[in-house]
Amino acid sequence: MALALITGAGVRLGRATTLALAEAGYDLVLHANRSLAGLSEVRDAAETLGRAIHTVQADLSTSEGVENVAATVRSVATSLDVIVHNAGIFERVAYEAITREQYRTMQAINLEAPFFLTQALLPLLRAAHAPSIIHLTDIGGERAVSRYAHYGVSKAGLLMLTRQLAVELAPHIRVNGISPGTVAFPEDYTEEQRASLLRRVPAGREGTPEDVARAVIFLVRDAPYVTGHVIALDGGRSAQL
């Protein structure tokens, strides 16, 4: 049976991706740090689809947390077909106010965790038939947004990691990214903020977590000749100035 690991699986994009992969026939290792209630709910939902589910709680800002996730996967399988690096943090802070601790935590979770978690699981990926890695990047990794300097830097690094690993781990392991734009607004956005963003989206609507999940399924199951590519899942927003 094919096995997938999803980080940040308890809510939003991670939850939708978990359910999509379960419906596609994957057994799952699901990670969360704080969203443990959501992790429990999505585990139960995936189990009703007949999948074998394993969960792990870990702080991916630490090397111990990354190793804890890797150790959990190694304890339940000898091969790994899919990793979806979805876990991440998003923080609005003026550049001059960003502390070294905030910067380091942002890079640790958004960039270093995918880097070293994949590294730790390479033997299991290489043992799989057609392994695939997906990075959840962001339009903010390509276009500067005021007050998100440390976030933008982390996602720009993840874009480069996608391309680097697609080259270095080829031909057996494929590595791609999905770059959401206006998908699943933060809960604290006002109606005015939402309307302002949607005016810049040619598709005329907010994206959904399910839009992202469908792209994950396409990349891991239906696109065997696609690697080193980042899908802009943004309703056309990046196509215009």
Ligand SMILES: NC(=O)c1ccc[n+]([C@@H]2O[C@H](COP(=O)([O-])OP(=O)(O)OC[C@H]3O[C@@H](n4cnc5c(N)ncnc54)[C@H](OP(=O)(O)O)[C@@H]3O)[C@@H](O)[C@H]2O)c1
Given for the second form:
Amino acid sequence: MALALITGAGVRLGRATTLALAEAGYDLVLHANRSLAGLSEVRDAAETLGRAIHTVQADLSTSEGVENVAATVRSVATSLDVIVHNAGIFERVAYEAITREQYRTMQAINLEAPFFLTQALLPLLRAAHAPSIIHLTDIGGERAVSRYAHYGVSKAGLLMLTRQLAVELAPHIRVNGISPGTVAFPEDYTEEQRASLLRRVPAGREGTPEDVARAVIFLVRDAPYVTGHVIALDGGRSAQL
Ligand SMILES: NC(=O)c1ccc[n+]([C@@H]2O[C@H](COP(=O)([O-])OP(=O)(O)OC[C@H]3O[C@@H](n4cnc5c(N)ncnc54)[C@H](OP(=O)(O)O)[C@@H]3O)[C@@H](O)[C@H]2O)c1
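What does the same protein look like in the form predicted in complex with the ligand, given that the last one was the form predicted on its own?
Every component of the complex follows; first up is the chain already shown.
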């Protein structure tokens, strides 16, 4: 049975991706940090689909947290088919106000954790039949958005990590990215902020977590000749000036 690891599986995009992978027949290792009720709920939902599920709690801003996730996977399997690096943080701060601590925490969770978690699990990925890695990047990793310098830099790094690992881990391991625009608005967005964003989206709507989950399934299951590629999942927003 194929096995997939999803970080940040308890809420929103991670939750939808978990359910899509369960429906596609994967057994799962599900990670969460704070959303333990969400993790428990999505584990139960995936189990009703007949999948074997393991869970792990870890703070991915620390190297101990990253190693804890890797150790959990090693304790339940000798091979790993899919990693979806979904966990990430998003924070609006003017460039001149970003502290070193904020900068480092951003890079630790959004970039260092995927970097070293994949490294820690390489022997298991190499033991799988057709392994595949997905990074959740952001269209803001290729275009500047004011007040998100530390976030944009982290996602730009993740974009390059996608290409770097697609080359260095080839031909056996494929590595791709999904680059969302606005998928499920942050809960604190006002109606005016939502309307203003949607005016810039040719598709005329926000994305949904299920849109992301469908792209994950396409990349890991249906696209064996695609590697080193990042899909813009943004309703056309990045296609226009
Ligand atoms: N939603 C969008 O429109 C959008 C747009 C562009 C890119 N993305 C990217 O897509 C991914 C998922 O987005 P989302 O909107 O579903 O995110 P979200 O609702 O903000 O959830 C963040 C996820 O990251 C995990 N996380 C945060 N800090 C962590 C830490 N210190 N250690 C371990 N896990 C941590 C959270 O786990 P717990 O809740 O368990 O703590 C949660 O599962 C992110 O990488 C995000 O940057 C999303």
